[in-house]
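The chain below stands alone, shown as structure tokens; this is the form predicted alone.
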Amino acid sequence: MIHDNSQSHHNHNQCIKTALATAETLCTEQGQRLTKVRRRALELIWESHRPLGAYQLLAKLAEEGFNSAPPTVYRALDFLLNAGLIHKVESMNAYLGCAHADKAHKGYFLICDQCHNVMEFDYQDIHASLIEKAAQQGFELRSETIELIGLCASCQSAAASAGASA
């Protein structure tokens, strides 16, 4: 399944509402608290629909009167990551809401290097293949991040239109 974080493919308010409801449920099941700062950080990450850096998040939280110390934001981000509610897009050093937080999975990302839209896709066959290939080398796979960089369909279409009119 591919999850496109562009705003044109789904109801923006509904996806935020769903993400927050999932977060509440998961935190309750895990015996954790979704504090005000954690909740707001998650909301802001989902509102952006693009990966959001820690300092961008910090600035937004500070504007709203939350504690503006970097450790506050990093603790919230660590909590959200460990709870499976967000992903870190390593190449961008930024965070993205997880579209599949209600199930254990490995996220793989298609990143448009023009518009910076990120699409998450979840394919367990890729994960299983990586584990198998690593095991063949006597290697125990503990973590993985796969980020594929290219052009999204919208940017390809815009480039084609610009080329056709030139």
Given for the second form:
Protein chains: 2
Amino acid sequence: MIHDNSQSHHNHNQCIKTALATAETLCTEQGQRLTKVRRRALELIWESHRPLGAYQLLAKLAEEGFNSAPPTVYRALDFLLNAGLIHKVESMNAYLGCAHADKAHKGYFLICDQCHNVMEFDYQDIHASLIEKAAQQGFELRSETIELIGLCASCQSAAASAGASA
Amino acid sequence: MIHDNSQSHHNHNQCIKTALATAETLCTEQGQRLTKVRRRALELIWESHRPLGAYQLLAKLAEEGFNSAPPTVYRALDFLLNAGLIHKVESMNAYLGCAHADKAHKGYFLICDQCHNVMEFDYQDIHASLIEKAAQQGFELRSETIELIGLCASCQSAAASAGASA
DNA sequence: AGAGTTTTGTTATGGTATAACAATTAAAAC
DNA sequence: GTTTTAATTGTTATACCATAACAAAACTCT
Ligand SMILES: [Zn+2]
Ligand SMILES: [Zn+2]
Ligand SMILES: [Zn+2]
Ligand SMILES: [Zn+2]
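Switch from the form predicted alone, shown above, to the form predicted together with the DNA and output its structure.
Once more the chain from above appears, this time first in line as the rest of the complex follows.
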């Protein structure tokens, strides 16, 4: 596992702080500009481990005085996606901060359909199997969308105790 | 591999014919009604191995005299999805016929980003790894979105010969 | 035929994303 | 440090994806 976002009792301020620091470093190294709106978008996405929709993000930015037209948010998202600082969760049309942006990778996600928290998981072995699978069909793999939907541990226990008391 | 949709030289009429026959059988068995618009939607989706967008499908249906409001097509799509006769490709917001609708499964896809053909591949071993991975996080898996993007064999050779001649 | 159920028609609206071009701001060149 | 150039942001408009809500029609079962 790459990043423990157990969602219940972790120091989430630390998540944000680390992510922002990494973003700074990466952008500086690569001569990319982490402008105000881009930085703030990243912070807002990192406010939780729930993926954030583009228009939700746009609303938050607008509240803070940023321009409120869609291109504002989609440009920021494009930048952050290209920089590897966030991922798009395709099955939710929403965006999630990446906790290990320093390593090039595609996000592999566990999505809880109860609490909507999403955690990213490590995948080297699955990645290898997928490349092989694809190669068997003569297919040259470039990118992956791996999204697993289900119940996270804490929602399972919540459901269990609710069931017991009912 | 479950279904060879090599896209270049296979008998695609056979694909459609088989898919429609399977659809008939399944619907009859389960007391589901494959109405005109549902059947025609399925045929139109099966016209190629490229996923079809809801509004593309709607336009085709409208040309043929079906009602042209969005609910028409989304209802047909819902029916076909629930019946397991088609899959949704999340990363494309588009719909694809399933060639083995008789077995309950989630679609695992290889998507060519050159020609946009999509083929479904078998996944039992990957599926098992994913369940295990999820379980390691205390996660109970319910559903999966697995979409691999890259270059199919024929687009690779096309690119290779183009490169050689240039 | 009548009652109940499923399917379809219709209108309206909400949510996601991009095109195109102008204005501004930051960086690079001189 | 002013000019030139490139990157970013502002603005308007539009395209594409999907669902809510309620009315009408068609089918099923008795
Ligand atoms: Zn956190
Ligand atoms: Zn990541
Ligand atoms: Zn075919
Ligand atoms: Zn399938």
